[in-house]
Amino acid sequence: MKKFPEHFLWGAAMSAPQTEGQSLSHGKSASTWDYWFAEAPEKFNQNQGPADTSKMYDTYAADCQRMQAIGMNSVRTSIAWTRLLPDGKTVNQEAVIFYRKYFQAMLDHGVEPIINLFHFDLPMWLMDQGGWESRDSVAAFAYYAETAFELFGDLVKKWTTFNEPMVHVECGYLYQYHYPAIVDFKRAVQVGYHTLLAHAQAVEAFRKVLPKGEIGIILNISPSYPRSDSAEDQLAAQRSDLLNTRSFLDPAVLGNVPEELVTLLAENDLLPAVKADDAALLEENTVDFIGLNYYQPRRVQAPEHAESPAKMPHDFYAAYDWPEKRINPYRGWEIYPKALYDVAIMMKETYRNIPWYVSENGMGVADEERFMNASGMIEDDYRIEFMQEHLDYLHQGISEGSNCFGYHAWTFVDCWSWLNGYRNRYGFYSMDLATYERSVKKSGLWFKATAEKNGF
């Protein structure tokens, strides 16, 4: 038997754009989501969009019983910016009245709240200022993190301000997954830059509102792998690692921004616009706990062709295609377990030993109707391995002293996703697209074993 620490908390993460649904009613304005999807429905799946979400503003009372039926005891799920804030001045009174009647619908369950400010869905109003490339985002984020913590704090005592900024950074600026999908590495860095303001500046007014709660931030985290022990190759993977990992986490953690990688920058033509005061901004905001979301790795090798200056990422490190992946076929990504052990031993060796839990952690599969037994119950044996074999390396890593005081997988309810809308599946629980009834799977059945017993 593995036993898990005392008061692990067992869960799942979700976000407000991709469950709530009533996308533009009840007083929400739109966000940058619902403004793509209303000009450019043909680039969603099979045109699914933000209001062909989980509908969970409708059905959140039943669905909190449903995370208790499975055994969670903490969920993390996101506040909608543009429902509470719908003008970014102005609170929304249906806003305040539906979150406050759902984190207590959760808390009645034994399910604790935590809550995240931003995932993804940048108010349009805001986008048409600037968005994050303009600097006034950063007071605006600070504005509408402390009206949060104002109206929400009674109930919610663990706190994080974004999820995985980076993502909003590449897919938004170099990948174009995300609106205003343009692709400029120097703006990429610029709004990545004033994403970490906004953070540090929530962070402090987190700790004038509720100095006795708790706050973090969710990054992805994937690390990165060399092909080689070439110094080219190990040059690759630093530096993939300073972009993609040290970016956010040292600052987060431990109070600025790695020297190597505004070394970087600068020699690149890359560096932000900055003001003198943020460094000690950063310096003294740095977060309680951190939570990482884990997928798949990073391997990586010396590019090729690489440009001077760097007009890409692909210019300081280049993908490597390792023969011996194991490959989830319908997200294209690769199973590695092995990597939460090194992501814990990490966060013990070079930060701090820092309070973290792994904030997501998930398989997406396609066509989940295939595995449905004559009860009518998918039986996803696949997800059931994926995260015992994660579970295993990450409890190798707390019996040798790193600091992880949860698992939340993604995600409770099978939901919406971005530009891929319902193609993969991810929930203990399936829904009808048609009916959007819920029906727990093999893996939920398998999560309640595992969090009662609080190991496997």
The other form holds:
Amino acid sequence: MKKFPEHFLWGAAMSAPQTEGQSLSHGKSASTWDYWFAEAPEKFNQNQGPADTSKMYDTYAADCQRMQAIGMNSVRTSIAWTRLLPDGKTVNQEAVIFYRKYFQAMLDHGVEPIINLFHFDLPMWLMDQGGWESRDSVAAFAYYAETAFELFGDLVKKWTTFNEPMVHVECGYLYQYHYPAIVDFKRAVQVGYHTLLAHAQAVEAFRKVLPKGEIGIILNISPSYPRSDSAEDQLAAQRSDLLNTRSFLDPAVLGNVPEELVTLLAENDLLPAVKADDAALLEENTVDFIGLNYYQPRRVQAPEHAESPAKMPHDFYAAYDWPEKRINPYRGWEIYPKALYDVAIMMKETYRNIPWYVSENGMGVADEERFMNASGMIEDDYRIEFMQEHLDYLHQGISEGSNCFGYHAWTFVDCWSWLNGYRNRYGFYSMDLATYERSVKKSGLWFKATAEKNGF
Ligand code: BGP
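Switching conditions: you have the form predicted on its own, so give me the form predicted together with 6-O-phosphono-beta-D-galactopyranose.
Then the entire complex follows, led off by the chain already shown.
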């Protein structure tokens, strides 16, 4: 029997835009997703948009019961900035009532809320003013954060500022999967930098409003595994780590942007505009904990044709296709559970063994109805195996002293996923797209047993 530490958090992660529904009603204003779907629905799988995702705005009470029914003692979701402050300044009282009832229902069912503030859903009014490229976004976010801490801090003790900040940077400004779908490395760096400052300024507000609470940030992290021991491949891996891991993890935990990253950006004319007090803001506002989302490893090799100065990240490192990889064919992502052990040891050795948890891990599979048994339950044994293998490596890292306090799966109920719509399903519960009815999968029952035993 592999036991996890006492008070280990077992749960699942979600986000407001992927679950609440009612995305343009009850006082909510448009996010970039609402806008982009209205402008270009053909970009979205089967024209599936963000309007009525999972309808949890209406079903939250029964959903909190469902969380408890599968042994979840914690959950992460986010607040929609556009619901709480539709114009960035005025509090929407309907949103306050909704979130207070929602968070109270979690508590009533023994489910600890971890509340995140930003999950890729930028208000459209802010995008119209330049979005994260504008320095004003920093103060706008800090104001929103402070408002949320004041309104819900009596119910919520654990907060996070951003989910995977690197994703809106690269998808919005390098790879065109998020609005505004621009390709410009220098602007991407500026967007990342303002996001980092917005995070730090929110932490600063948190210390004033909720000095007894805990605050963190959720990062998508994998070590960069080089193709070989050659100096070129090693350098590619170091650079990939600098851009993808250390860019946010170092300042969040250690209080500073790595010198090597500053040098690399300077050499390539990619430095963002900064102000004199920024370094002090970062240094004084480190986090209490980290959430790490892990799905797939990052494998890299030296680029064959690199432009100098760099125009794209692939001028620093290229993707390496490892011939021995195992793959999840639906999502196209490699399955490599050992990375969770490597990450656990990295947190222990390089990041002062700060408390951290696995804030997302999961397997997206298409057409899961194929696996439905005679009584209508989806038997997702592949997902159980996936999670068990990852938990095994996580357990090994914990037994070697890594300070991990929980494991959250992605996700609770099958949900809408950005440009992929409802193609891949991740939930412990399936959702009927016509009726929104939820049914527990075999993995939900397995999770309950695992959480109750605090191990497997
Ligand atoms: C993470 C995001 C989630 C979720 C998940 C699954 O990066 O934080 O919002 O969507 O990935 O990925 P996808 O939905 O792209 O299959």
